[in-house]
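Form predicted alone, single chain, as C-alpha cells, below.
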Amino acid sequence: MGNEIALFRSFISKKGLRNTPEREEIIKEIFSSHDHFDVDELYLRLRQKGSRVSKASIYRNIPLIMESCLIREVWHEDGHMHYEHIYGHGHHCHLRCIQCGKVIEFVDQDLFEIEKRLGTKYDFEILEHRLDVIGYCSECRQHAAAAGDRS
C-alpha cells in the first residue's frame, strides 16, 4: 500500500484539485481488501473502523478514483454498482454465483486469442475485454440437489 495513494495524489494535482485526508482514507480502505465492493459496503467498513467519511463523499469520490485507474466498475446488482481495485492486479474475468454471490476470478489465455482474432476479423483495436459469467457455484448446486432429494 502507498503507491496507490501517491498515484492518486499525482492525479488529483494534475486535475488542479485539492487532495484531502478523507479521499485518502477512502482509497486506503478500498485497498485494504481485495474484495469487490459497493458504496454501502465501503461505507460500512469505514464506519466500523471509526471513520466519519460520509456516504455522499464516497459517491463523489468514486468517479475520481475510477478516472485515476485505481478501480473499475465490474457489475450492477441489487440496484448497486460493484467495484474492484485494479491497480497492481493483472487482467482477469469473473464467474459469479447468482445464488450466494460468490465471485471466482480467473484468467484464460484462450480469451486473449479470441480477442486477437476478433480485432483482426473486424479491423478493430481492442483495448480490453470484460467477461462476467453468471451461474451457480458447486456449493449452491449441491444444496439445490440435496433440497430436491428431500421432496
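Complement to the form predicted alone: the form predicted in complex with another copy of the chain:
Here we give the lone chain, stripped of any partners or molecules.
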C-alpha cells in the first residue's frame, strides 16, 4: 500500500506529462478510503482536509487515473458517475442492494473462465469485465416483509 502514488508518478512521467502536487493530493485522497467515490464526494473530502484542488482538476485527472488502471468507473447513478480504486484489488465485481445501496465486492474465478471463453468464441482481446449483481439485501428484505410491501 502507498505505492499507488509512485505508480501514478511513473505513469505520468512516461506519458511526458508533469507531476504536480494537485495530482498527488487527488491520488492520495482516492486511496485513503476503501470505498467507492464520486467527484463531488472526493472534492469535499479534499476541501475538508484543507486542499485547494478544484473540481475542474479532478474532472481533468480522472481520465488519466483511469488510463493508469488505478481506478475505474463502476456505475452511473443519481445523475453522476461512481468510481472505485482497483489497484491491488484485482477485478472486483459488485453485489448491490437496490434499496439501501449497500455494496459487497467480490472476485469470482469462474468469471475469468467465462471471459476467456467469450474471447475465444468472438475473437476478442479482453481487457476487463464488470459484473453487477443487483437485488435486495437480507436487512431490506426483512424490513419490507415486516411492512408487508413485497413478498
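Heads up, when I say rigid core I mean the largest set of C-alphas that superpose within 1.5 Å between the two forms. Positions refer to the first chain, counted from 1. In this text the structure is predicted, and so the values were computed from the model without any measurement.
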item	value
Residue 126 C-alpha moves between the two forms by 2 Å or more, core aligned	yes
